Structures are given as structure tokens and as C-alpha cells.
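Only one chain is included here, represented as C-alpha cells and corresponding to the form predicted on its own.
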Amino acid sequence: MKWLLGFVAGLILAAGANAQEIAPDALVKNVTEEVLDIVRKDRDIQNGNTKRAIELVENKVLPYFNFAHMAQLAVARNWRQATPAQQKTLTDEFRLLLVRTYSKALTEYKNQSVDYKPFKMQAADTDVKVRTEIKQPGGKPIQLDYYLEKQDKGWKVYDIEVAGVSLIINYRESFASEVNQGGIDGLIKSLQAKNRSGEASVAKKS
């Protein structure tokens, strides 16, 4: 779970930053350093205030995710079985699931630091990979790679890899199992149940 802190930090934009004017690698680096500084000073988040972390993620992170694309990639070929209404619900529930996961990671900050790997891209590139490494006190470094796509409103993240393993692919296996057992509605119900459980956990901590 600790590696998620770096992921969240790398996605939260500072107030006033314009994603369209910042290269994807610079975006990740600048924002990561600023957010880590914020978290170091925020005692509420450090003490496990998940509600405060969720508010931070919702206010600063969400505009820079392409949740529709992420949900489509995670559901894979079963996406075509879903109606437009089901696709919207899947996107919303997947978004909420990730927000709660990333918010929890913010409350687990333990002085991690981030190294940024060399980055190259062509002027015409619209799909890039930004490589970083999360260093943990007393633990092995964790490779964390971001996949971003350029859209009209700037760069957005649609997948990450942790130690070479795709977040989307990890979800894809479990989602396929849920669809095989209960169809698209079964997957939706499973996601809704997980999110309700997360809501209860946040309420309890708050």
C-alpha cells in the first residue's frame, strides 16, 4: 500500500498549475515534491484522517485521471456487453474505489522519497511513460511507472505499473471473474459493496 503514496503525490496538481503547459515528466516531479511537503506538514492526514485525505484527492486529483478509459481497460472485452448506463455506473464506481484506495495511501506516509528516471519524448507524442522509483526507509525501492495520454485539456493518467505490474491488469482479472459469475450487474454490485465498506470505514475513523 505504501507505493500508492507516490502515485497519489505524482497526480495532485498545485493550485494554479496548468497541465497543458507542463511536460508529463515535469508535471509528475513538480507536483510530487509539493504534495509530499504538504503531507509532511498535515498532522490530520498523518494521523489517519481518511476523510481529509479523500477531500484532498477529490479536489486536486480527479481532473487529471481519465477514469472512463481506465474503467474500459479494466473491464476489457466485457465492456462491450455493458449498456451506456452500465458503463457510466462502472466508471463512477471504479473512480470511487480508486479514490478511497489512494486516499488511504496518503494516511500511510512514512518519509518515502521519490527518484525520477530520465525521460524522453517526441513533440508529437500523445501517449507516454514516466518512470519513478519510490524509496522507503528500511525497505527496497519500488519501481513506479505512470502512463499518461494527452487530451485537449492536458495530460491524464490512464494506468500505472508497480514493479512492472499494471494496476489495470490486476483489476482486469478480478473484474472478469465477477462478470463470469454475475454478468455486468454482478460486477457493479461487487464494486458498490466494496465502496460501501470503504464508506463505513471512513465514517468509523472520522
Given for the second form:
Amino acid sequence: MKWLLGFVAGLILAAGANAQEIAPDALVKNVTEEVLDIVRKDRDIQNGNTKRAIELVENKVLPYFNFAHMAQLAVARNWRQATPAQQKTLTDEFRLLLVRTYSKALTEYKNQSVDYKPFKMQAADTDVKVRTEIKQPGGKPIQLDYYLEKQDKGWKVYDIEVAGVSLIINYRESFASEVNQGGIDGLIKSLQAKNRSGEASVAKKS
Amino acid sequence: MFTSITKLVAAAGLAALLGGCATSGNPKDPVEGFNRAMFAFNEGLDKAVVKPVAQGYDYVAPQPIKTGITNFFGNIADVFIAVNNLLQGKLPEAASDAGRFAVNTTVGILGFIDVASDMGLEKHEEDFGQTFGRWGVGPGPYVVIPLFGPRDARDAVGLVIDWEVDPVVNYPHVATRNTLLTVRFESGRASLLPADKVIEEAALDKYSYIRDGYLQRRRNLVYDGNPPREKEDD
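Would you mind giving the form predicted in complex with its partner chain, to go alongside the form predicted on its own above?
Now the complete complex, all chains and molecules, led by this one.
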């Protein structure tokens, strides 16, 4: 029986190794470098073509983000009063908003490079922070930190902090006041209106 | 110009106190009605004057000049960053800031070249508002000040002290002083130009997006980049 036990243990270990084949810090670094590499070569994005940047973000970055968790963090205590259908709509609309914001930021890219801070974690950790720093010519470096959680399909980013400002938590107060005024549906309507106006500006420029 | 700004700020502070009855329900922002009006005023000023000038500066000045100007004012600021680190009991940081000033003023030609950073002396960001925070003073209510923009009460008091001891503000030759103040202000504004578009894209309500970003940022600075996490969705 001992060999069987060893066999099972081996299987579990192998499965474990598979599930976390890529460590959170390596994930952040790979994705960042891949995206920056493309932006450095892409004149369209550098010239402010947000549509191109959105394509890039959707293909390279989205798979590593957990938008449901992000929406939940932003909607905070009102999340529980939303029906599953509303939660899904909130997640989708919030995803659109974040993708557009992130893409816009990419079009502002100018010769910055990224420094990856030393990273340490315990094997059992399921929630970690990966620290990076944006270096820009003639400017102070900007702290850019990623919060990741471990899921079945690997590590996913659920929050981003720029210079100590969480891009997700920053929506909390304005989302709460939208819910106070018009309920969950009011918040959904505002997000949809915001996204539609953003779409119009993207279409105009490309 | 200095006294008129002081008066403007004092008037704003008084109005903020008087406006205390116009509550919005957000405990961090008890004078939201007043603040929104000031925010709109600042936005109008920015759109009409401040931003166009910053854009012109950004377009005309070559990168090395812009970097030099940022470094020059950053070097003067390092003296007070050293003082504030000293007041917060962070002696190694204070010594490093003083070292930065010594190196950059001499080798870095009056601060135009940031030699110290290349030597590994990291630039810090400190001010009197953060020092009060470090001493345990809470942020107090949020207030939007004409021209200067978002502050919490703690930083508004800090700003008055920063301003009192500021060698640029106290420079005796008025025309030179005003030029220096304008260049510093516009160079700072120019460095924020890329952020403008991203904020427009991100914000559902620009006023609260900037307010909450400011409050998070200041909290982070008071804790030197490691604040206790506020993640619970209470």
C-alpha cells in the first residue's frame, strides 16, 4: 500500500505544481514586459489610438484579471443587495470601464521602464502583493502594486494601486452614492452611460 | 500676490466653516457643497489659464530643460523634506535628504542635475501635513482650496507652514519670486498632463474620483507607502 500512497502523493504534488506553474511575480513581469514590448513597437498606440490599445489589453491582460472580485470590492457593502443578474451586469460594465481606462493609460506611454521589487511568498499564500515601480525620464518613480489571489486557473489580479491609490477602492464612495440615489439599477445605468460616452470618444479618434 | 493668495485661502477656509451646514452625508467630506463649488472654480481656472500654459510649456521646452527645472525646485524642496524627516524622527532619511541637497547644489549645478539619485540617494516625499499625520493628527475634513486644490484639514494647516518657510515664496525680489512661483506651478501642472486624460476616462464623477484618490494618496504617504490595508467591504 505504501507505493500507492507515494503514487497519490506524487500525483497531488504534480497537480499542485501545474496549478501554480507560474508564480505571481513572474506573471506580473511577463505580462507587463510583453505588453510594453508591443506598445514600444506600435506607432498607432503611441499616437493615441485607444481602439488598438483596447485590443491589446483584451488579448494580453484581461485573462489575468478577476473582474468579479474587482466589482465586488468597488460596490462593497451594496454588493449583497444586488441580484446575481445585477452582479453580472455590474461586473461587465465595470470591466469595460477599467479596460478603457487602462488602455488610455497605455496610449500615454513614453519611454518608461518598470522595476520589479524583490518578492517573497510562502508556499501556502493565496493572496499576495507584487510591487513594481515605473521609472520615467526626469520624473520621480511611481509605485505600481498588484494584488493577486490564487484561483483554480492560476493567479489573478484583483486590485491595482498607483502611488498608493487603489484604482478599485477609489470607486467605492461614488458607487455608494449612486446606489443611495438610484439603487443598484441606478449605478448600472450610470456605468452604462459612462461607457457609452467613452465608446463614442474612442470611435471618434480611431 | 502673496497676501492676496493668503486672503483668498483664509476666505475659503472661513467659507468652508460657514458652509458646514451643507452636509452630504459623507463624513470625510462634510462641506461637499462648498467643495464642489470650489472644485468647479479651480476646473474653470485650469481650463482657461493653467492648463493651456502648462501645455505650451510642455510643447516648447525640450525634455532636458523640463527635467532640469523639475530637479531645481525638487532640490530646494529637499531641504524641507530633510526637516520633516527630522521632525518625524527618521534620522537616516533626513541625513540622506541633506546629503542630496549638498551633492545636487554643488556637483549638480544648483540642483539642475539630480546627481544624488544616480548615486543611490533616493528622493523622498515629505511635508508638514505628513509630519502632523505621523504625530497622530487625524486628516480631518476634506476641503478644496482655490488655486491649490484638494487638501484635508491637516494638510491645509501643513500647507500654510510649507508656504511660510518656502524660500521661493520668501524670495525678496518680487518679480523674480513671481516668475519662480509661476514656473514651479506650471511645471508641476505639466507633469500631470498625461494623467488628465486617464482620469477623464476613469471617473464616473470627477469630483469624488479626485477627492478619494487624494485621501488615499495622503494616507499612503503618511504611512510611507505601507498603510494598513482597508479592504474589508464593511
